[in-house]
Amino acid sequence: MVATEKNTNKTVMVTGATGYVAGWIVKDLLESGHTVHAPVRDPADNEKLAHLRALAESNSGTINFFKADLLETGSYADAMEGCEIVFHTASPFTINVKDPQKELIDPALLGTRNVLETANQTKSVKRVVLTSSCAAIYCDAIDCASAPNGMLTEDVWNTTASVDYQPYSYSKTLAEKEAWKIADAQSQWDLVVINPSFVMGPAIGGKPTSESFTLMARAGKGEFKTGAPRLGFGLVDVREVADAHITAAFTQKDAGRHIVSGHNTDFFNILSALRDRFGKDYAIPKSAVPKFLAWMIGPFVGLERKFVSRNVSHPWKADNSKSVNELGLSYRPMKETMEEMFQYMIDAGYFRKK
């Protein structure tokens, strides 16, 4: 992990502290001696908060829990009081939803507005680090071909997602645009945005609700044993995403967006990275599903045919040079990320050997 400022005990707030990415951010902050304010739905939920309390007990930093809700205006005021830095990571990451407006768009958009308007009213806040996504930059892998030089950059925005198509991507796009609108209308604090690609790697504790774990649980249970589609996307280790947030918070470099992605890859390739270590005991696919077959069976496995057409067999490419040059990131091998995530899931009881 990237170290934060040494011999400095800053008070910071982390929304969504029980989440997948946030857990690693909190870990680094506590290791460096900071005081973390963690707004959560239920501060009395000892089971859900146990891994964070354990981190605080074994490190020099401290953590304090506050009751708050993304959709309750002003509910972050107490947690934010006295904080110089706000990490806003809280936003649902799930694909299969019944009501995209209620389950994705409202929490992302209204939650961001709630947190940042509270920052406007909290004089101690000097910087906000927002967890956005590459989903706010592109909608489908085919979009990469029309990006500058065939590669996504921080200047590109997602223009084709909607509440009816790719609603998660739409929610991240709306939320980030709202963040920039609020940030540009004031001068008290500056905004740094982290745009990760698909986040993988082990968790700090428990069973995260992130779509990353949902997808890998399906793989571990053998759902793709006969083959996986070459669904193009970027991949990044969760620990590098946390590093990016920490560096963005504690350096004086200017605001802006930062693509944080270690590998231009596809779904078949990431599962193939597991074969050497786990292929004997788990049903890791040995071949890719042809696009025409993925298109035919897509609706039966939860994939729209439009999505298959625009994402399968389309190379995903993004320029991560800003994250390397300005945030000092170095990206670990994809094989290491995937093996450590899969082992974590085995240990946590997600699936059994075949």
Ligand code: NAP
Second form
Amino acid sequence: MVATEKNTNKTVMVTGATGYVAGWIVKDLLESGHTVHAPVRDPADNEKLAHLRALAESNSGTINFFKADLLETGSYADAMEGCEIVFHTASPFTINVKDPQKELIDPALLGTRNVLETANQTKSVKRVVLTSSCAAIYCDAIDCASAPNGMLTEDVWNTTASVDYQPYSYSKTLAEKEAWKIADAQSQWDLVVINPSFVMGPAIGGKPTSESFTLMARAGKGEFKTGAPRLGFGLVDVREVADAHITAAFTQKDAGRHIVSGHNTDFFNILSALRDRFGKDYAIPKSAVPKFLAWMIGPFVGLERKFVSRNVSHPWKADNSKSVNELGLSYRPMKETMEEMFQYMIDAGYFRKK
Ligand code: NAP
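Return one more block: the form predicted together with the ligand, after the form predicted on its own shown previously.
All chains and molecules follow, beginning with the one already shown.
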């Protein structure tokens, strides 16, 4: 955990506090004694909020819940009143959707507009920390090779996602662009953007439905036991993503984007990190699926052939030096992140031994 400013209890708002990533941000804030305003879709959902209430009870900070929805204009106004910092993390992260416009793009884009326009009308707001994604920087792993010096940096934008191809990435790209547009048109608050790669690691409680957990649940149930594709992506521990948000809010001087990614890796590698500790009891793949086979069977396991062509066996590379130098991040080993996440999921009942 990053220590926030001492003796300065601030009132801050966190959208999406029920989510996986935001949970760790809220935990850090409550441990540092801040007052957290948490607008959620259903403040009466005791099951979803229990772990957050328990955290507030055992720490010096306070949490107050409000009712809001990304798609209801003005619904964040009450929660934002009196807040100096706004963390905007809420946005659906799911890949398996029927209507990408409705399920991903509208909540991401209209939600960002809704929250930031309310910031314009709330005079106490001085800084907005936006949870964007590396998905707003690249579309496919093949893009890394054509980036300057073969590496993604904060200067690169995703230019090829669309409503029909990688719509989650498209939703994050549109949302971040909208945030910059609104930020640049005013001078009351500044915008710091965090762009995490694929987030892994344990949750603070509950049973998250984030795509991070959906994918690992498929692995834990043995879906990749005969082999996993070398699907190139970056990986970061959720606790480092939270640290990045806290530093961005309280100590980072400069606005701007920040790639937050600990490891340039691929899907087979991240599952291999589980083999030593869990290989005996769970169906962890022992080999990578050859690309041609992944291409052939892709459509039967939910992977478009275009996606396989552009992502499997293409090394993913991003420059994380800005996060190290300006946010002071140091990244833990991937094996630790993966083992702790898998153990969390076993304990939470996501899957059973083979
Ligand atoms: P998550 O656990 O599914 O959290 C998503 C949050 O968004 C939930 O709190 C959800 O609230 C809220 N939300 C969704 N639709 C909403 C709506 N219409 N109105 C209000 N709230 C709504 O996913 P996550 O992985 O923590 O993702 C959080 C943020 O991190 C997202 O912006 C995501 O794009 C970003 N991110 C995630 C990753 C990753 O690998 N996980 C990587 C990069 C960036 P409910 O509880 O009510 O559903």
